[in-house]
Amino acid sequence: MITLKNVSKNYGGLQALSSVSLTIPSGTVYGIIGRSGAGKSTLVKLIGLLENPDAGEIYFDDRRVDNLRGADLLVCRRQFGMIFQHFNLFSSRDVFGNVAYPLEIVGKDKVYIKDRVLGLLELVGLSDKAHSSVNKLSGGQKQRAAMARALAVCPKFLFCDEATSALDPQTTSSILQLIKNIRNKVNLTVVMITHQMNVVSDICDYVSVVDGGKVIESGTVKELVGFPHSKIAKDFVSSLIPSYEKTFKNLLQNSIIFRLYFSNDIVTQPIVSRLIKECQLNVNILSGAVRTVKDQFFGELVLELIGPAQDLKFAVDKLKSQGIVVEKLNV
């Protein structure tokens, strides 16, 4: 388990992180999502002990680690494997040599290195590419090679910093499935740093939303998708479903529009017909969709509600009482 307590980090006059506290349970896939410049990469550098916080404490299980130095710090860092958006492979080495590199650094013998590297290449589906130049690999193959290298020294934690951002959707899906399979086989704790909500919904168990150097919202992925609270979380969740808000702005200048989020049994309920019958409103359905996340249904509706102000308030209150998250949109 990784625990951060009130961690802050400054670069000159720029505060990259401010009093961040979170807990990453062992054996889970934990997502950290935010826009560019939100502080995600700074956060992973601190968790990975590549930099020290200016304030706060970092623990692995019950051991404080942000204050480690020298040999103790090096040993602790070897618990981490990292893969990045741009692969960071050595063009001067073939695939085998890239995966072998961290094992050479820690002084493993040639027999161990050969067995370990070939086993890892089989694990990531690159057995036939051991002696290929990395320059001849596809983007997905390069990321698989980078993943094998990250796993070489048997880490407890795997950090993926925008690891799928440079990949097409089909390749992204295959890499995410590979991460799932590896996590299950070797009981890794995986931390996914991303700005892609589809990555979080496909693979993560828990997620923290980072914005302006702060953790705005945390919880299970089901909680975030089903009941987002902050504006940025709602924006990320809405990215899972095509949005037509620009069209709304052009066509519905003076309309009152609401976005509804709901899950579980509510997905099968007649939400719109109830609004019309029980609240005496005219309802215009602008968009809607249902998505499955972790074998659970989550729905979203964007509605134009037409009626007197008191009826609109009654309708919104009634929706919220049923467990539906209601957000008024400004168009």
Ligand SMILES: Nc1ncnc2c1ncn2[C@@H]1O[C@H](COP(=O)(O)OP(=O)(O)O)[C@@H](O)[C@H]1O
Contents of the next structure:
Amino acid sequence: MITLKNVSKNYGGLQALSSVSLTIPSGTVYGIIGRSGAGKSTLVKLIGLLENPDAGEIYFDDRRVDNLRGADLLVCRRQFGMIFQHFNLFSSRDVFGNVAYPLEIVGKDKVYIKDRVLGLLELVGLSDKAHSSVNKLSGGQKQRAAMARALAVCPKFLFCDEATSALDPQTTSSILQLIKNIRNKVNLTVVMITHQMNVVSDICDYVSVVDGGKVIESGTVKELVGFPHSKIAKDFVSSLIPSYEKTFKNLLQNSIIFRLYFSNDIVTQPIVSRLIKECQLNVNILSGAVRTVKDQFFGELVLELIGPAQDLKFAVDKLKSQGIVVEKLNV
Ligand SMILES: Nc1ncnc2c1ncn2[C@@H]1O[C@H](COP(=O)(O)OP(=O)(O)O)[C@@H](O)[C@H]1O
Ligand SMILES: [Mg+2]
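Form predicted alone already given; the form predicted in complex with this ligand follows:
In what comes next, the whole complex appears, and the chain from above leads the way.
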């Protein structure tokens, strides 16, 4: 388990992180999602002990680690591997040489290294590329090689900082599937840093939404998708389906538009016809979808509601009392 308590980081007057607290349970895939500049990479650099916080504390299980120095710090850092958007492979070395590198650093002998590297290349599906130049690999193959290198010294934690951001959707899926497979084979806690909500919904168990250097909301992925609270969380959840808002923006000036989020049994209920019958509203459906995340159903409707103000208020209160999250959109 990794615990951050009120961690802050300042870069020359710029508050990259302010008082971040979160807990990453062992054996989970934990998502950290936020827009560019939110502070995600700073967060992973602090958790990975590559930089020190200005304030706050970091614990691995019950051990405080942010104040480690020298040999203790180096040994502690070996508990984690990292992969990045741009792979960061050594172009002077072939695939084998890249994966062997961290094992050479810790002084493993040649026989062990050969055995371990070939095993890792098999795990990531690159057995036939051991002696290829990394420059000749596709993006997905480069990320597989980077993952084999990150796993070489058997880390407990794998940090993936925008690891799929440079990949096309199909390759992204295959890399996420690989991470799932590896997580099932070896005892690994994975931290996925991303700006892509589909990555979170596909692979993560828990998620924290980061914005402006702060954790805005945290919870299970099911909670976030079913009941997003903050504006930014709602935007991320909406990004899972194409949005038609912009198209309607010009056509529907002066309209009152709501986005509804709901889950499980509410998905099967006649929400729209109740609005019409019980609230006497006219309803214009702008978009709607039901998606499955981890075997549960999550629905989303974007509706133009037409009627007197008091009927709209009655309708919104009624929806909320049924457990539906209601967001008024500004068009
Ligand atoms: N080494 C650094 N020196 C100065 N400013 C930095 C440094 N690293 C990050 N920042 C700033 O901190 C903020 C958060 O950056 P970062 O953690 O990289 O965001 P993200 O990964 O979410 O895009 C940004 O405003 C960025 O410019
Ligand atoms: Mg970043």
